[in-house]
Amino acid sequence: MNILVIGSGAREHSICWSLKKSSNCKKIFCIPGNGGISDIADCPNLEIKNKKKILDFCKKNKITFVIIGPEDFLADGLSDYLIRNKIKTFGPSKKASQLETSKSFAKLFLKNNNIPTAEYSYFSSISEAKRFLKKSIFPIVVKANGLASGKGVIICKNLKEANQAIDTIMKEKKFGESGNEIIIEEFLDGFEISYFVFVDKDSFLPLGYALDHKKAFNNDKGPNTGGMGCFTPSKKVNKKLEKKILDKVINKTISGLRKEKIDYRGILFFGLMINKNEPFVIEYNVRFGDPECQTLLRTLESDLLEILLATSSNQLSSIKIKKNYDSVICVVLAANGYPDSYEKNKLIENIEKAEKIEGIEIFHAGTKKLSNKIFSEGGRVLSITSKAKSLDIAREKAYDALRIINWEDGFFREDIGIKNY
């Protein structure tokens, strides 16, 4: 088969990695790509934001399955547009991409399937927002309604921070349009999880679970991001738990999505917070999570090409998921200054040298490769992530990669998996 990955981060690099070993992959192309994935993948200059371009291409390279990996591109009714036009795509439609792209249509979801799920009250309005605040009891999260790289979650302590919030969001417009309405929730306290599921129109097929360090600091300081790394197995996380998400989160939103006749085939990401042995849904997101992605397929032993082909073809009933239960760490090397502003075009060097340690992977996020050397090209860069019998041996070989990178114009958390919760 010829296969067409659309993005440029490393869940796309780790999406390419992982196609790659399938016996069913002829060639994979990758738009844009970046200097990582060009390795494996063809990665042609093309207007990705133009889909009639993606189709003609789709026809011209005799594609024969899509898998888009950023949101916006389901937000924009890519995958809808392709299927229409006789190509198999993996991703949900743009009906189906509201679970994420609107977080006040995920909420009435939510409500409406009996889900667990924290209080919240929905605005458009600056000053009904903050007339809300004044009968708040603190803390309390203020979230951007449409899509934010996972970027858009503000906690905040106390009155003060929270009329900040607001006015970052919807006057200064941090977020751009999709701050225009904000959700304003209760704060959970607890610890998240990050669990995907497969769904196609009959059944689900459960991946697996990471957890997710969304600050940019050590100790969960500083801003929220994209993701600044991630682990998986947790020793919190046991079968009572895992029945719990099953009956009181997945089987009920499975159920929700099948009643209100949502037709979704692809990945759902359930954003959860466990309080008190709990689980609550805090978002959805409907594609792979990064940097969860590339933990996750690195436990993964069976065919991703088979996966994704059967999820779109509405036969995910007629797979079985094998993985291997491995530590798996993914620590993310950033840009000096993200997620704020930062530099692009430096040189980073010794990737291939740190490859050598045993069990790890690295994969390009936003990088660019010229005369055969790698310089930065976004603010999440590299994605170090290290497989081991133990948590404690993966960490220890991811930080002993990134000391062997020494990138002096990155950062990179050094607590990733450190609690093993």
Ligand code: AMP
The other form holds:
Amino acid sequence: MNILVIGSGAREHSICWSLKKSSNCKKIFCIPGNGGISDIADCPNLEIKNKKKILDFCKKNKITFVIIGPEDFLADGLSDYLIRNKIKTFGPSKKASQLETSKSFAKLFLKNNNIPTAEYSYFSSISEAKRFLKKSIFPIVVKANGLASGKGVIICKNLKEANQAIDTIMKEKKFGESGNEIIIEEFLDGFEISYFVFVDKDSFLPLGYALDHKKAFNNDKGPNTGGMGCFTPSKKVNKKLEKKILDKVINKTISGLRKEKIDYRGILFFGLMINKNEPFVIEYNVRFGDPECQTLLRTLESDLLEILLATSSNQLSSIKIKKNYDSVICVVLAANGYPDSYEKNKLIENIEKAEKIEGIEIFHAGTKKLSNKIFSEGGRVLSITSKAKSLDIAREKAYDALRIINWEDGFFREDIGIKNY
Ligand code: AMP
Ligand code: GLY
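After the form predicted alone, can we look at the form predicted together with the named molecule?
Time for the whole complex; same chain goes first.
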């Protein structure tokens, strides 16, 4: 079949790479794509926000399946629109996507279904939020209610920082309309894991988990980012903890979706904080994580296309997932300055040479290809994934690959997979 993938990140590159292995995959298109994706998919120049143009493109190119990567297209109802127009689509509806697009919706869902999460209050008025802070215990977490690319969360050590966070989000509107309302939330200590489950109307199927590194710099210093690297598995996630996650979080979420008549079809990403061996939901996301997707797809032995099609057709119950049990690590190479401003159009060399190391697969994010050369074009630029029999070997090889890549304008964390291994 002809398939269209929407997105331009390393996540979408890894999805295309995985789809390519399916015997049912004839041709892949990716809009907008990037310098790496264009080696395995056609990346036409199309007005991506225009749903009608996407539909016309699908019809013209006999595309029968669309896979939506990033959340903003789901929030915009692209999945609903394509399905209404008879194009099979992977990615939840606009209504179901509120689990990610509205923190207040997600918190209410968690509370209604008795799923462990941080205590919280919701505010649409600056003065009321500030009044609430006067009787709060610190640290406390202030969050923009809407989408903010993982950056709309401010952890505040004291009253002064919390008042400033409210001003940043609600007054200065650092995250635009997403900051019209906020959530103020209890601070949870522990370590975080990203857990992924395919969900359709009648069934669900866990894909696995990875541990992400959200802060920009070594030792969890610096600002929050979309994710600077991750790894799977972790010795800290034992069978007992996985059972708790299944019983207290996943099963309750699935029955909550049924009870609240939310027809969820797609992958559901549980952002969990593990505190004293107990899981708490920090957030839901309605898509694959980035860089978690790049990492987990390297453990998948089953046909990804078959799983995604079954999810979209409510046939997940007929699918079994086969995985390899190697360790995988992903290190993100980002442009100096990310997650704030950074320069673009810088030449990156030796990517192919680095890819020759056994077990290495490199996925592109913010890159473009000009005259067969790769140039930087975004904040997160490359995802270096490495698969091996142990995490130590995988890590060593990932960093060997990074040392081969020649790019003076980039940086990466040197401590991926060391903490919480
Ligand atoms: P979110 O966008 O809600 O996933 O938050 C982004 C990041 O902020 C999370 O991955 C955590 O590292 C941190 N965070 C969010 N909520 C809390 C919380 N209640 N306690 C501690 N850390 C949090
Ligand atoms: N890596 C976290 C996310 O994709 O939201």
